[in-house]
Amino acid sequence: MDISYENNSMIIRGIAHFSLSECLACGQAFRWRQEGGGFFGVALGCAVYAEQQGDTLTLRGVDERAGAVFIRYFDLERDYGAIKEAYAHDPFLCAGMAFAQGLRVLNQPPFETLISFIISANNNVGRISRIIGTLCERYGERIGDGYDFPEAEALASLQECDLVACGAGYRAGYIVDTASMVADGFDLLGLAGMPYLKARYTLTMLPGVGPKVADCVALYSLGFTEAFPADVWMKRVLCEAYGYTGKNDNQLRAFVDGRFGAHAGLAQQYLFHYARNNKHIFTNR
């Protein structure tokens, strides 16, 4: 990659295996909206307009001081070409990787990711985005033309009815209680230094966080590429495409470890996006 800065913009040239639209519209992030030929969002404390042309990504609103964190945010230093080669023996996964060749797993702020995926339970992407957008407008800091995600202290100070008014429904109590635990010292960043399974278990101690939400936080914000978020849809993929017959979380984890290894979470992202956008493939199985 070649990186330069001009006019309060970061310009990254020579990116391979990357599609901005696939990364931002695949259900792992909820605060980017499409505008013109690109996307606008508030991320990492910056109001950013992101646009891609070929192998060049331009991030307007990102200067040299913030450049390194956006390289990590978009996971641009990871060799996705090598990862794809490692899965070349898997025809179904290869089809998923070919369907979304530029898909990468983002590295998002842990608290934002945690609350976002608590909200995601029994929800759809459009509604999740609306709830989070309202939450940010009412309780987040104004940054440029958008709003940052609220701090834990801000959400901890709310009543459940405040969050119900944002559309959070039954999740409102979980959000307040989890935000209170984080505000009182639950160390989300410290989880990244733990072994994956210990970090995952620790996350499930938070209200509203089960194994699937814990895996989303582990994968999308803490760097655990072996984490494998598995909802009903992903379990159907494993059953119908890979012959999985297990019945519990331990059996699922053992199957995923054996089948996909250390980059199971990256494989999951391709499989989920492919299956969600090609539901007809299961009618022929």
Contents of the next structure:
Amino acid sequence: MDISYENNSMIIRGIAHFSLSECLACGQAFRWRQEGGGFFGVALGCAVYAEQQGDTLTLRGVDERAGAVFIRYFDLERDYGAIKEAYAHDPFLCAGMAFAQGLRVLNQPPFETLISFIISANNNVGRISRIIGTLCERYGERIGDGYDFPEAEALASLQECDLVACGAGYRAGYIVDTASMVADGFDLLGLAGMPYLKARYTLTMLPGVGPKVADCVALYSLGFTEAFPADVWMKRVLCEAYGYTGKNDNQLRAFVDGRFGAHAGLAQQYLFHYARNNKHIFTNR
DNA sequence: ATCCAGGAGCTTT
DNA sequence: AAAGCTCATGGA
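Next block: the form predicted in complex with the DNA, after the form predicted alone:
The next block holds the full complex; its first chain is the one shown before.
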């Protein structure tokens, strides 16, 4: 992998196992918009136009100062080839990895991830994106041609009705209350230094955050690759493709840990994307 | 019209 | 502990 900068652009050449469109359109990030041949989005305080040609990724709007955090954002320092080899014995997962060979798990800002996945509860991707977009336009900082995700303090200062007006529905109260706890000192970043299970449990102290949303935050923003967000689709996969018959959260986690191990979250991302785009393989749908 | 969506929280067995 | 009910909203 070779990194260079020119004209306020970051250019990363020689990336293997990477597809920009697969990474940005697989339900883990909600704020990138397809535009021309690439994607526009505001991330990490930069208004970015991202474009991929072969094994080269160009990020317009990212300079040397911001470069390193984007390497991490796209998870480009991780050896996905080695991880795929470790899963080569699993036929169903292999089908998923073959279906989206360039899928990676992004590392997004914790507060944005937290609020986004509180909104995701009992909701669909299209509407989740629309709600978050409205939230950013109304309460986020203007950056270039877009808006950043609002700070915790900004959301904490709102009333429930303000978030209902953004389309958040019954989750409006959860958003205000969770944002207030973060603004009031709940240490989101500190969770990354805890053992996974402790971080996961601590996250569920926040209103609107249960086991699944906690796993999304752990996986997509805190670096816990063993976290395995289990939504309705993943449960279909586990039951129908892996013979899972458990009932509660502990049983599911034990099953997943034994089956997928330390990179269960990455496996989950391949499986989720594969399942959502191949609904015909499930009987329960 | 009815069902569903990257669930969570509260109430009832 | 485990199963059941409800929650706001828009698209299919």
